[in-house]
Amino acid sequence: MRVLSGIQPSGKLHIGNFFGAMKQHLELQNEDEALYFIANYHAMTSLHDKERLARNTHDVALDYLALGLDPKKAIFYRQSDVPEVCELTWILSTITPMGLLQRCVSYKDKIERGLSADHGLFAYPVLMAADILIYKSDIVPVGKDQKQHIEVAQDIAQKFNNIYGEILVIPQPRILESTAIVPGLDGQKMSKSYGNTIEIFANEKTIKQKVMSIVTDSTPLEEPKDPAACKILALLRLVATSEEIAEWEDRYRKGGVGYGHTKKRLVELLTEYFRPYREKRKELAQNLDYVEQVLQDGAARARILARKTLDEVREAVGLKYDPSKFGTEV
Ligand code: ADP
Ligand code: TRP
């Protein structure tokens, strides 16, 4: 089987990546053939300013790397080093239906907060189609939120098959439903782009910061309160034992427990789990010519699978052809 993966580096990375997405990543890559990229054509749809673009992709190689990421297992790029996903994008364009990409909510929603109705924005999808086809890829780890654009790359991977033969991989997403949609601090999904995030590489003071802000009801701390309603629980569950989050819920339902309570709970085991992480990042640091050998190593070796199947799709549309076979005649 191989997995395949990418996060785009449009901003620093938060819980909702690692618990969603970027934990699962690094399971597979014991398990599975793994590539992960970081998926910096993708970006450039909301970031145009080059030096935070170039910060991002660095950030995001030395987060990957820090939080596990082991390039013996899995093959780590970023996602321009591989320039062949741009002409396979164009060739499965010429087969995207209009209103496959119409449907996509991921560019409404962008569309309604503020992003301008750019073609890249509304290609988004196809360009993503073309990173998981090209490495024939046949499982996809994501969060929820990207569910939809997995069953684009399935329907424009058929359409291809349909019309010039088996030759793409039809992909599968894998979706945790326990860590599918952490909340934000204001209850809303966490993304970088809605400014409710915890940074994974957060210093404890801005933890604490940031979950002492959690938008809570007003109900007192003597009154019972519902366990499944609350998104501070909700985040503590990613970082607790389920003996500790049974005791909280029970808790909760007696009352006499505030918010207050969860939250420096919370900040304390965010803390804790991250610790081990950030000091391997300070150390990635240290050694930025190693980090950039493996991206370049990684780009090396994905280019070679992206090269076999992009010659057999020109092949198969008729961009790679034979002229001797048309004869002389005019
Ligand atoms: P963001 O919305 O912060 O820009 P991305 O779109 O770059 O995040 O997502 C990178 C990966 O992290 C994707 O697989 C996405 O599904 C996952 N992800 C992002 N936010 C969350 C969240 N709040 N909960 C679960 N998974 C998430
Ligand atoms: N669109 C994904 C996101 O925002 C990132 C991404 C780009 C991706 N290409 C991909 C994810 C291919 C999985 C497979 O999170």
Contents of the next structure:
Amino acid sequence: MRVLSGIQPSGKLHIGNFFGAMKQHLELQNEDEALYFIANYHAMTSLHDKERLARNTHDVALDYLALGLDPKKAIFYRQSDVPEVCELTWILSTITPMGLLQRCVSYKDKIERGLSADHGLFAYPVLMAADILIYKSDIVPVGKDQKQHIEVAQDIAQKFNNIYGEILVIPQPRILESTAIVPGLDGQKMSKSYGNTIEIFANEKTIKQKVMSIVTDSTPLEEPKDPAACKILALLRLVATSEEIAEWEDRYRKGGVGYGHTKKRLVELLTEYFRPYREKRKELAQNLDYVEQVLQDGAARARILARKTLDEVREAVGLKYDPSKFGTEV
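Now that the form predicted together with tryptophan has been shown, please provide the structure of the form predicted on its own.
Just the single chain follows, nothing else.
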């Protein structure tokens, strides 16, 4: 099975990214043929600062490698280093119904959040479809909020195949049902868009500042608390043992424990959990030539697959000219 996933370099990666998807993605490199890319074209729909885009792309490369991506097991590359995807995007756009894109929920959500209603944002699902289809990906692991984009890719691939023949593989989403919905500092889902994140590679001081600012209710220390409703415990479940969590839940129900106690323990465990990753990232930051070589090697491997698919597509739609197939006019 060929598995593909990408992540936008739109800001610093946070623990919601890690526990919500990245951890599962990295585990898949041990099971399937995996391709992982830094979606810097996609990031351009919301990020128009060239220095930040370049820096964020660089940081995501360091982050992924530090978190355990193995370039010997997975193909890791920058989206912009595979130009074939842009040509396929245009070809697919010529058969993509407007109505299909107009029904995409994410476009409406982003407009409501204040992003400009430009063509790039509207046509985002076509580029995403090209990312998937150009490698004939079988599986795309996504959260529930991304399922519609995979369905769009399926519809586009099916329409292309109906017109031009069975060339594109119909991808299947692997919904990450077991992944955690990681709450942010304000209780909403942790997201860069909400500014409520705890960054993976933050230092201990910053982690402490973030954790201590988590919004809680005003239940007095001595009173019982509902462990299922506590966002601090929800975060603690990501990094604590099941035995420790059971102890905290029991203490909550009995009363006599304050949210400050839980926050203190969360700081300790988050700091310790990500410590080896932070050390690995420091090492990689001293060897940027290696990081760049990984991306270039990954792009070269990805382009072999992409070129093969694009050649088939160009042949199918009539862009690959073969004069031997046409007679000579007299």
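Positions refer to the first chain, counted from 1. Just so we're clear, the structure is a prediction, and the values are computed from it rather than from any experiment. Here the rigid core means the biggest group of C-alpha atoms that line up within 1.5 Å when the two forms are laid on top of each other.
Engineer: Y77: after superposing the rigid core, is there a C-alpha shift of 2 Å or more between the two forms?
Structural biologist: Not so; Y77 is displaced by less than 2 Å.
Engineer: Taking the rigid core as reference, does I200 move its C-alpha 2 Å or further between the two forms?
Structural biologist: Comparing forms between the two forms, the I200 CA shifts below 2 Å.
Engineer: Inspect the rigid-core superposition and answer whether the C-alpha of Q158 shifts by 2 angstroms or more between the two forms.
Structural biologist: Where the cores coincide, Q158 still shows a C-alpha shift between the two forms that is 2 Å or more.
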